[in-house]
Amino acid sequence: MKVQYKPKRNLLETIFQVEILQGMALTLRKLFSPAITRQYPQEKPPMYPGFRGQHALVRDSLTNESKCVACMRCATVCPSRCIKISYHEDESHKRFVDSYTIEALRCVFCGFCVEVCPVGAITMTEVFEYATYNRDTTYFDKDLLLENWDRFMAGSGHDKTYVNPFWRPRGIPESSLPAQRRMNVPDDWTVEKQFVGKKATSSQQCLTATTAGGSH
């Protein structure tokens, strides 16, 4: 690696302290430029698709309970091991969740738990204002996670069928998605429009070739 040093100042630059003048000129320019700060909390920031905010368990509109089926995928994939689940099985080996806890202070907000959930039971809402002086309030149990969902539904204006289309994995054909994730989404979230960046064309061609090869 080549190290490039700053050119040595000449006598005039040393006498007139050119760097100080340059810094003052920059300060003067910024003094009269338009403000770029947001007057929070009066001005709320816009929420973009896939914002990773407060955790919540999605409430099933039929049973009024969590949609979680205790498949343990979220707890398994979590890199910070902040999700703990306990469950029991009935005679038919159907699982029922006894407890579901998330230690939010350990969470790295990667969103893996939401992506791997086959039934859309766990989500990350658009709520970001939950700073607290009490550590216990960031330890979400099953009831608190359901309450987070209820508050999000009441304040966001979404209906109970809300699913953030961002959590639909990119580049995966709909036929390979779980039934709960096969939903109507905007055109820009379909397979054809999910490719972004410079490698979009080559990636789409690879997917098309793979799909065509698997159909034979």
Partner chain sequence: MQILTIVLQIAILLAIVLLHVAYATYFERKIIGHMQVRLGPMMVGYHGLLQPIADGIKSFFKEDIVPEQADRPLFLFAPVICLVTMLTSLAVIPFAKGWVLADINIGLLFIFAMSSLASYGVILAGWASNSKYTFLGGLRSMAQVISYELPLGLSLVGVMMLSGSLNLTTIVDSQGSSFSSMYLFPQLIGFFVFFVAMLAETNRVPFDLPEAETELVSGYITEYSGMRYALFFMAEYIGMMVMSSIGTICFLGGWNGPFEVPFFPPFWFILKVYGFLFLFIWIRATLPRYRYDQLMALGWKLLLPLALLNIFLTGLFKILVH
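In this text, rigid core is short for the largest set of C-alphas that superpose within 1.5 Å between two forms. Positions refer to the first chain, counted from 1. Note that the structure is predicted; figures quoted are calculated from it, not measured. What changes on going to the form predicted together with its partner chain:
- Regarding the hinge between rigid parts between the two forms, the matching entry from 35, 91, 131, 63 is 35.
- Note on conformational change between the two forms: two rigid parts, with the smaller rotated by 20° relative to the larger (from C-alpha fits).
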Given for the second form:
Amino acid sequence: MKVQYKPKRNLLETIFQVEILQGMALTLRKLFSPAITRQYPQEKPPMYPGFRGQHALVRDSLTNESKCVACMRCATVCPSRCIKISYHEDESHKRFVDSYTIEALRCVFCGFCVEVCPVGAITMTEVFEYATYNRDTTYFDKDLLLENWDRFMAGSGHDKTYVNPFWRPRGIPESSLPAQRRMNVPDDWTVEKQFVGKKATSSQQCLTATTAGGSH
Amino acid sequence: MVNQLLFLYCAGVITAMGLLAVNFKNPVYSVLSVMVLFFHVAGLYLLLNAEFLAAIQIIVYAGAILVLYLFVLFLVSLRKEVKIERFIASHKISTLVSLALGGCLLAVIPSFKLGAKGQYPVARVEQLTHTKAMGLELYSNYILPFEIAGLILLIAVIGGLVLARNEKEVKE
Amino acid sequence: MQILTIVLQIAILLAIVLLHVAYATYFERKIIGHMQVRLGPMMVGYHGLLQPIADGIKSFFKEDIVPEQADRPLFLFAPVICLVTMLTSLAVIPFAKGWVLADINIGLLFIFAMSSLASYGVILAGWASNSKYTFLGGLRSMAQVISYELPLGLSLVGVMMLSGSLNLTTIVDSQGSSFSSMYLFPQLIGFFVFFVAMLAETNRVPFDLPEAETELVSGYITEYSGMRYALFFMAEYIGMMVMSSIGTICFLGGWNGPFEVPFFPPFWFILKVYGFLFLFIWIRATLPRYRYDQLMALGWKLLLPLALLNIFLTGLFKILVH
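For comparison with the form predicted alone, kindly provide the form predicted together with its partner chain.
What follows is the whole complex; the chain from before opens it.
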């Protein structure tokens, strides 16, 4: 490992304090360059896909109710145990959700509940400005969560069948995803586009390359 | 007339501050009353047309020497005056002796005679500015006492450095 | 009648200087912000221009806390000493020919006297607060100020020798009105020493250890709140302006400039003082802080010999040439 030391100052540089003057030239240059501050209330930060904001239960476009089947996967996977679901079963073992609550103040916003839901019932919207002065309004129950979805959909301009394409677990083949999560098949579909996620596609290409290239 | 009034004011405050300085229990207050005293001494110098001395009085005495007094007080961290045993047990004897000494001091005042006038009357000092007059006089007629005073101060500085030096100096 | 005009002049001067102090804080925050590629205050008023007024109102209404074990008279008196001495030194500064409140023959010495008294406010504030770190901050600040007073004074002795007087108006007049006759050029070493000592006297970066926000929890002013804190800050900024004015008068030619501005003679003076203030702010945005022992070593071992060398060379020059 080669260590690069700065050359020692000679006498002239010490007398004229060249390093201090170089530092001052830098600050002067930066004085005239544009500032990078974002003026928050007027300019909002850009939202990228997959932003984990306020929770919402997706409203099914056909039945106008939530899609949740009370499989309890989100409640089980939540690391901070903030999702509480209670359900009852009828004679044909179909489950009905009695109450679905999310304690938003406990949530660490990891997004596991969204990734693990098989039917795409819960999602995380891009809303982050919902701070309040009392705690009660952060304890979301089912109606509030559906309302969150309505509010988000009203402001975003998507249509009723919108599924956020970001929330799909990576590295899983498309065929094993539930129907609600699979993307619409475009006309120029090829087998290489089967897998989800960039890393899976690059590793897939790597595999095909090494097997085609033979031994090195 | 205004000069007389100002002189009376300065002298009165000087005496009062002197008395206060020895009577305060809190030593920091004593030092501060001495600072006010020095201010009024500078005022007396101004009344005598000696503006350079007035400024030097404030810079050196009030600004540096008293600060060193304050430093000593702070480093010893003295919040109240230290009470020690009296040397002489009876009050009456000590009062009598101090009054007698005070009387002697007051009795000597009428015998005070002004010295011979120098070669710088007030008009010449005002024309030359006091700084220049003082400089001319100090560096021509009184150069030897000036150098001796400087040497004494140098010895004091060296003494201070020697006393304050770290005793556990490295031997190699 | 004359007293009335003097009182009026004093009132105008005070108003202008206090306004400058308030907006000096604003410009410092803006300029340091832009040097750090961010915006300064932007919310209050257009681009934050009303920020100093908001700060003033805030200081006014904050609760005035006096610690229980503190020495009450000294605690209340310390900011007053700082402010009064700094304001008094404004009286002898000439802003233009004839625009001076008190044209005394020892103008420069008067400013020294006042700046050495201002350090009393600091040490009394440190002592009266009755708290460990405050006291340490006060002691350090006092030691720093009296160590750097010497190079400050000695660097100006060169100027005194060249101009032959302590009167500030005479110093400016003896510099002449051309660019190359400023005392900056013959007294370059003196200017350097003066500049560094000026930074140390006003407790500015890189010598601001006594009020270092990251180390001593703002040092000797920790226990002060509300208006008294504001008084200390006013005293610091007025000190900066007074020292900049002295630097302008002694080294940069005072109110002389390339061309005459018709209705406003102090124009060049004010411009030069603004330049100095910009230098102060620029250095604050750039340099890190000196450690205490480095600071003392710099003052005694570098600046004092340099100032003495400057005096010696100036004296030599005066004897040989004249």
